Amino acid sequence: MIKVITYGTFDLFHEGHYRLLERAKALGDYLIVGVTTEEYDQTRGKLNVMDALMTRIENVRKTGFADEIIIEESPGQKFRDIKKYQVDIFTVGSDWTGQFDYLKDYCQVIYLERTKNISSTMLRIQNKHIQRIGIIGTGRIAGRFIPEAKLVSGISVEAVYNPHVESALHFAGRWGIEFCKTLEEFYALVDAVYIASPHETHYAYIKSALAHGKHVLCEKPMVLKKDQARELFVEAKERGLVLFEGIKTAYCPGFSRLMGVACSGMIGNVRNVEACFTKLEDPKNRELTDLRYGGSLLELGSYVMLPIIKLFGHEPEEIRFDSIPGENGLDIFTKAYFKYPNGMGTATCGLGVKSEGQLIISGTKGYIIAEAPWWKTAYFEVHYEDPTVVEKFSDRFLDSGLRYEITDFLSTINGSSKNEFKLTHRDSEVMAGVMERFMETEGR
């Protein structure tokens, strides 16, 4: 007898779930399926399980297709679970390719391919639906996505566009997704649509979509003008769409600790924000090279207003700039200064010129520091008079942090204004017009 073993949380059951148990059925002559606890899936990063264990075991028990159902709760569970029920066969999904290769050692290791345009009959029928999204653009931070997202449960990356056809062609190919010719055929496979394209084309592919009545995660900076930011939320929100900029740092759990820590009164009235990204990019790269949508404060500039935003608001009385320019005239390293009526912030960010990348956060009472990469917030320090006090906070940052926007994005699009605060309209708008005012005074 040959034994078969796959694992999977099989949450909101899918024609795609089916497809995979019965080609490793079709494996062996015994088939075990371990079926993941919601708890064991948040320890590895898998967010926004929708449906009970019970059941997600029940969906798998009536395929028909496995012998055993057994429940997968630990860490290094896969391999005692090989040895205890000697099995022949390991397998999961393609989209795992090259993860489970270290138990080659003890069993045959298959990866079986994806199952494309997964949400179809089945889904229709439970009366539920997974958010089929589509990507546009198919550079580095699109390459991070699609990981990203198959943590994120409700929702399945399906297909991508790119004008430049090999490029789309290789992403495709690398991803196990559709690759489409045209927006039109693009559009067609796709609720929803994840935006990361150059800058400069953002606005026009949102208009697009918009149009087609997809709902759209732009990454950010989302437009590179105020009134066209006032134009795309008004448009989605006439439609019935929702629209969200992709600025990771905003919905990750322990940024939002950090605000809720500011505005608390610990360290008492806020009053000067300091926010300090730079990183050491290649010369090459488009970043360094584009002369009008190039350069620091249009790349990393979204991460460092967006506490001063959070905590000071949306009116600053004066914001002026100081750059250093490269060989090209792009600045490789900027200061944006923002004065309120009642505190300060300074954004720096650098593209060409590194510096000790902080959060710092003064008030009247204390103050917040949270050191680099303060971005991904997992941890930072409460000061106060007293050196010898220090209150420290600490929360979860996983891989790149992509799935919190996704999950935000995607509970926004199910009817959930719960998340709302963690990135207004109104704060997308003020940051689109500081980069409009930017380029206005670099002559772009």
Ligand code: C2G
Given for the second form:
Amino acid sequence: MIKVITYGTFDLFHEGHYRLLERAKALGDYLIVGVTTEEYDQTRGKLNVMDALMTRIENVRKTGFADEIIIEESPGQKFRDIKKYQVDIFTVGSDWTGQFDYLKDYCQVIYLERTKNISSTMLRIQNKHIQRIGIIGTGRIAGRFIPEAKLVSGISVEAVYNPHVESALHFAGRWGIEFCKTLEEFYALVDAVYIASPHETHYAYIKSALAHGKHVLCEKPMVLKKDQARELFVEAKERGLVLFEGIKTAYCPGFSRLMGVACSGMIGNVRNVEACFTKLEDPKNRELTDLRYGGSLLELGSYVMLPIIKLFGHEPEEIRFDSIPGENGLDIFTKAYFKYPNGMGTATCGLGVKSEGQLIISGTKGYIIAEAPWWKTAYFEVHYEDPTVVEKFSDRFLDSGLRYEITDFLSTINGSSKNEFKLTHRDSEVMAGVMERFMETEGR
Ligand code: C2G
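For comparison with the form predicted alone, please write out the form predicted together with this ligand.
Complete assembly follows, chain above in first position.
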């Protein structure tokens, strides 16, 4: 008797799951299905699971393919189960290709083609809607999006679009999603769009996606003009669509907690915020060669402005910039000074100068300090006049951390939460305005 085992969350059960179980059963005579517990999903950083464990187990049982259902509750369990149940074949969908090759020493490992274009009609009836997401752009960030999206329940990455056809074809092949020659084809396959193309193309893509009734999650900086930001948010609102600027820091648990502590009164009134983020970039890369849309502030400014704008608001009395130009004139190190009625902020960023990446929030009773990479907030401290009193806070920041913004984007679309406070439309507008002013001072 050939024994087969597979594992999954099986949340919002859909035909992708059904077809996986059907083919897994066909691989042998006896199929064991491991369904993940909430705790295990928490451990492995799978977010936004909607159905309770018993619901997910029942949905697997109803297919009739499982001869035995177990629960998956800890890392390393797969290996133990293979020994314990004397399994001949481990199988899982092709979105995990390569991730379980280590099991090949103990049993056959088969990756089954994941199901594309899952129609969520069945789910719509159950009013649990899977959002089908398409990606515009095929660069580094786009490549990080798919592994992150896989760990957010309730979305399915379906398609990619890039006018450079060969990179779109390569990307689609690498990730097992649909390649679309035209935007029309692309929009037909998705409910929402993740835009990870060069900054200057964002505005047109957002306009086009909204016009086609698609929700939009756009990489930062979303747009480089205040009026464009305002226009796009108004249009999204009028169409009942969600438009998010993807600044991963804003959505991660650690940063939300840091903001909470800063506003809690623990450090008294906030009077000064200093945020620094430098990343030495290869001078041949677009970030340091595109004379109009490159440079440090446009690349990293969203991160270092975020805490200042979140804590002091949208009406600085004065904004001033100091920059160090590289050989081609692009800013390789920029400080933006913000003067408010009740405090001041300094946003420092650099692609050509290395500095200490700290976030310091100074208050009338104490201060918060978060070391680099504070923009992937996992740890920060609160200090007071008495140096022996230090309060420490830590949160997990998993992998590239795009899953947090994806989760908030999704739950806002599904109406299950209004996480506007993490990054408001006004915040995005103000940041676009700062970028615009900077580009004006640079004569771009
Ligand atoms: N699947 C599929 N087609 C889809 C979606 C999912 O074939 N459109 C497959 C997945 O590849 C997986 C199974 O259905 O083999 C269950 O998917 P999930 O519930 O998303 O489980 P997952 O998070 O992929 O966990 O330890 C758990 C395993 O790592 C799988």
